[in-house]
Amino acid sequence: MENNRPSWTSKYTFILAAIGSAVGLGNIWRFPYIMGQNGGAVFLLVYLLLIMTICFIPLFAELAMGKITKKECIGAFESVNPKFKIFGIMNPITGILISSFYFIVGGWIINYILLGFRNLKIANFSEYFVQLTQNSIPACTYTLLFLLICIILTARGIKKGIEFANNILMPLFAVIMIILIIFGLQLPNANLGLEYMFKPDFSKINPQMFLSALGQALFTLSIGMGALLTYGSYIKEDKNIMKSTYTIIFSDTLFALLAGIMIFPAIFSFGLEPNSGAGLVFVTLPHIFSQIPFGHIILAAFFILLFAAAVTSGISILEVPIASLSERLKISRAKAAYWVFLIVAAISIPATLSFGIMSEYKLLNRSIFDFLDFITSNVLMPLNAFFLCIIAGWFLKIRGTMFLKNKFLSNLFDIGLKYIVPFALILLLIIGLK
């Protein structure tokens, strides 16, 4: 054990700086287009139903490895076995890829921020959002931004960043939100919304939905990119980690709910499609707010909340490696931090000018961009998932009997996370492939 390690100063902070962890954009930009793609309220139960049976084990091992060895993500796999090593090494490699491309859309979300105070009249927002992307100075500008704002608060370390950036940010972002909902439900035929996300149409139940479900989970969970191991391995001896697990769950499911309840009765009440994928975020809302009275301080208010989970989750990201190359080289974190603000943006540049001056510049056949997005989200998740259930099933040896009393429940959790929930990844995995 490492007993000069940081802690968290208090449960509150650790609770709140990982579910700021947990709810980032997988919860306002990816879930609501997801669910919208996938049926909607069918999708929602199908989504309930994995994240509680399934997740909660990856998410409790993630966390309890990380609590267990009281190490960074290397050392927490070669710990257990030397040999184990080269799987500690893939988180870092995750989180420094995921960051290459998930800072794109922070450095998007900060123009649109401020466009909402610059109070601009835009006329086609599908236009100025290709405008935004291929316009390669200002594209690469902002992204440099966001990756700063973030490297800068994960430099000054636990007390000093991660937890006051989480203690600010996370209220903050609860607080816009509820504003938001309001006055998204006063909006006319807002009812059509909530019907869409709570009334389920079980004809579109198919398997696809399931994997997508499945997969929605990991992501917003930040399960297999070592997030949780490296916040876990600063959780003091005293704490109950499967209380912290749920409540992370819990919260993570609720933001993601609520998000829903904020996005979907503004389209219904437009008369938009909810199914419009990935840019209902930054087309489609927009082009709702630019329709109702003060819809630019509107504007404003949601990019500042979805900068806010950016920004949270974004920390969590980036402590993977800088906490990785610090303990491991024995260097400060601001030199570690100075090293990763360095490889993010020699990758995250090139995955910028992907959609302008790049975009010929295929990768398997996708842009840069994309090929981050596939890599990470299709094969470097699940796999680093995988692995994780496998070494702390079978060689760390948690057993449900560390925090269940119920035989039943305990043996269930060590089916789940020996067999169950390494089959599911490895069954997303090949589908993810495809």
Ligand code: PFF
Contents of the next structure:
Amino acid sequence: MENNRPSWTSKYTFILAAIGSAVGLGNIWRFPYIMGQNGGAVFLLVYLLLIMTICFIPLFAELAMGKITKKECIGAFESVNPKFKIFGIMNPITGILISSFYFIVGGWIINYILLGFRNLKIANFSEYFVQLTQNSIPACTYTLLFLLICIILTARGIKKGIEFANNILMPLFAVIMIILIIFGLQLPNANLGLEYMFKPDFSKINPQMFLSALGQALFTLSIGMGALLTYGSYIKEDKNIMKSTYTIIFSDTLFALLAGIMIFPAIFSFGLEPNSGAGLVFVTLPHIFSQIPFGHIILAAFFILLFAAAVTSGISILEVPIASLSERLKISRAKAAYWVFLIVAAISIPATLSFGIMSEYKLLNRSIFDFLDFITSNVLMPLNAFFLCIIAGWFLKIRGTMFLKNKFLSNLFDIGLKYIVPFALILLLIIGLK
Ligand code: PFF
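Now the other one: the form predicted in complex with this ligand, given that the block above is the form predicted on its own.
Up next: the whole complex, starting with the chain shown before.
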């Protein structure tokens, strides 16, 4: 069975796909608005601290576990000890729950790309966005369309689907981003946006911010739902995954910062507030674009950028349940993709409707959409990352010496994996949930 598993064409395609998974809506949609809600630069500091300390280790452990076991998530955990199967199963379940809200945002993006091309004059983007999200049939159609695009690409397999999409979309993403940053930095008062991002106000620090930063860090790095484990399981040659870990973390952080540099100068230049929440890129930015010459082209370009980022991450999320289903049940990828499509559609439709006709339904006092976002980023991903560290450190016995030459660093890695990171993950979870 193992020999029949697909593998990456080259080291380059693996790292591109892993960066493609990490860099997504988390960087461009979620990061700026969560930073905006949590006081700007001080949140950035906490976030960077967590990325460099706590997140490095589980990211590495995921890649290592995939590479060592050469199995999809459930098989990977089961091969360490059959009793750990449940921790493996938690990964595709988390993936399905994430997809169920991720693809809704993907649907909005498609709508905004079309809006840019049609050059419609919208007087009030806040009303436009509310209508888009509340109008049941179009909203569900866009969600399903985005899901379908990602499912088809994922079903086509590693080379024809995942590598193909990343090879085209990631360079496109980078080019559009650079153009938009140059444009944004030339707006009047752009420096105010940069100050907001980089001048911390320490009075805004609070415990809840640490959980938000942790949830954001895990989400943006795709840690804690098996995407990198599954991608790692397709690594064929003797690849240095320590180097891959640095590269993924560095690129993801760079793109999150660049997204901030692309967005905040424009917001401050127009005297707007950065704390408008999830609507930041769907209301505030389009409002700005509508006031500048050729704004509709910039609007389309910005949402094509978001689309590229969302698709490359979306396929990595779907790859987890698709790989698990097809390898466990020994069915074709196409059949597995079909089942995953149905399951994700069944959850994402009520989540889409939670902006409109199902807004009354609350789970833990949140709308279905907000509940899915909260439960995955702030609860399931930290929990999965916790079990991953415990199992990788104590049972699979991954050790720093396997990958690091420096003795001090490799000892530090071992202590981090077995004690510090699991403890920190649980502590932050408890503080945040209180
Ligand atoms: N990292 C992606 C983003 O920042 O948008 C989201 C994501 C992808 C989360 C894959 C989890 C995952 F497994």
